[in-house]
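Just one chain follows, in the form predicted on its own, and it is written as structure tokens.
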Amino acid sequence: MEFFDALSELVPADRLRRNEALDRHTTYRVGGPADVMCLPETRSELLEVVSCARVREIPWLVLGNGSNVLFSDEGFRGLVIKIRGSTPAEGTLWHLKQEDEFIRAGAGVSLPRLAWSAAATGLSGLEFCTGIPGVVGGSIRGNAGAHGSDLGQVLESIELIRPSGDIVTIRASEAGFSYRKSDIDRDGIVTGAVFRLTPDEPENVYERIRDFTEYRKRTQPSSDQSAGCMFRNPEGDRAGRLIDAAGCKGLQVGGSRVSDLHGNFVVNQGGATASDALRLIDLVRERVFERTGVALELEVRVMRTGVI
């Protein structure tokens, strides 16, 4: 109660909530409450809430969109900060600028929303993101990436919070970005970030963006329905193929099934809960391990409860 007053003095009351669903705010659509979601807008503010869960000692993580997480069916004990904009607007956490061949764009703006602004501005380099469900802050942190391409292919610079309270801005160089990782700061807020972009025709652009996104129609369930893919693809191999290949396709626990589309996704098939989930992804570790030797590991953040 004490937290929650001493919040409700920093952020406006329709932006506090008390236990909070997370199957509303996550894409798999599963996970209990989290006992307070804060919804900040600016910078400032998020520097404020999150000193405040740091001086009481209160358990707290960042949310975007919620893809590529799963929240427990006990929901979070301690603090969700949801970074997420409907609408580019300047001085916000989701602010959009084109600037040249650059994009500023904060941490809570829409891949796919960045991808078409760079199209529309005659900017190539982000048509991959067309059909990435995240947003820059986490997605940046993961290094996200689709069809070959990666975010750090396309950063300039990434502007951050570091666990001292710092802001800085680091250069795309100094963020250690590997295959779906980067050595940003575990307990570093990314805030936004400037990607540098190459100049090109708009409709070339654009039919780029529509050639991913047929593809991605094709070959993956909705991203209203999983949490992205679930393994990373291990060297020299897709994840997919390998679940194929063990017979995974099509096996179910409760409401969570291994897509009939592509392997590498578990989709609600309506009812599931996190349990379902983790019961499936057990079972398809264990079985791939079984036929082929290899030992997949988890590409979504699994959330326990009050444990990042």
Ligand code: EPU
Given for the second form:
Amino acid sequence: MEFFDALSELVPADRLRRNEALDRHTTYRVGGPADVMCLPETRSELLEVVSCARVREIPWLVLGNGSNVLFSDEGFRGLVIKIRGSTPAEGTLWHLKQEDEFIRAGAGVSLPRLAWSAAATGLSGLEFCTGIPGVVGGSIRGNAGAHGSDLGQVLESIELIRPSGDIVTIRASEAGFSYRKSDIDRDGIVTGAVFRLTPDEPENVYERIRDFTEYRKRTQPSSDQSAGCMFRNPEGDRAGRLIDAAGCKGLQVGGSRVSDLHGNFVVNQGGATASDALRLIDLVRERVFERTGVALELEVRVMRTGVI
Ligand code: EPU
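Next up, the form predicted in complex with the ligand, please; the one we just looked at was the form predicted on its own.
After this comes the whole thing, all chains and molecules, with the earlier chain placed first.
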């Protein structure tokens, strides 16, 4: 495979895999194999890997923690580029540095780590992130949020690789943030960002984190395998409330089940497949539409084989 050989010149063998099972890389734990997966550590490696796929017209996508995606059981015909670091390290895509009220973070830093690090240095604004299992890059694209806040509100600037290969920094106000959306399309890769936060006593910040954690534990199936909230909240209402009102809690297809705790979570009971989840999603949509007239829109990204 010429493409794999070309990648081998760019990334060491231990960070390059063939036929990598995607269920190991998503929080819902489903998905067949990716033809190739590579795990770049630096911005220049990432740039080279993407160029290598682009010139050969190989389908590619960037994956962070896999917390908001559903891959099909057939997997992905192409290249999955995974950006995720376990410990922040300078010079990598998971660097993390505080300067006054700003925090600079690489695309592969996990949101909980970012939030705890802000709390420890007496900076407020990211408390809502401790329960979001995403990484900075993917979470910015989808403007992740919780408890009435979202990333768009605390971002100062974003560093991106443009489809042309240029690396640019844009202001957050130029990213078109709205509820769980940004204008950053899949051809623009987020490599890092700067957050502007507000100084506060660490004890106050920790207290808000405790409150949010308690709320989530009480209302969401946090310890189950899921892809987070499955549907976007429709204007003026809540997807979870509608799903509940339509009597969908406890609905099950194979190993996929609508959580008994929160209607907007589809959980993997063990052994679920992507097609179980997709059939259940369709069923929930139909029932909610029949009973309430609301057409729910997916928040989770569904990746069909090689075509996004
Ligand atoms: N509700 C029900 N039945 C349910 C679930 C919810 O009646 O099964 C009702 C609740 O009683 C409440 C209302 O719906 O009155 C809202 O529920 P909740 O507070 O759980 O908030 P949500 O709108 O369902 C949003 C975000 C979550 C975030 C929580 C907490 C979306 C789609 N969901 O949920 O984000 O964690 O608020 O801030 O924006 C995510 O985006 O993946 C996600 C999980």
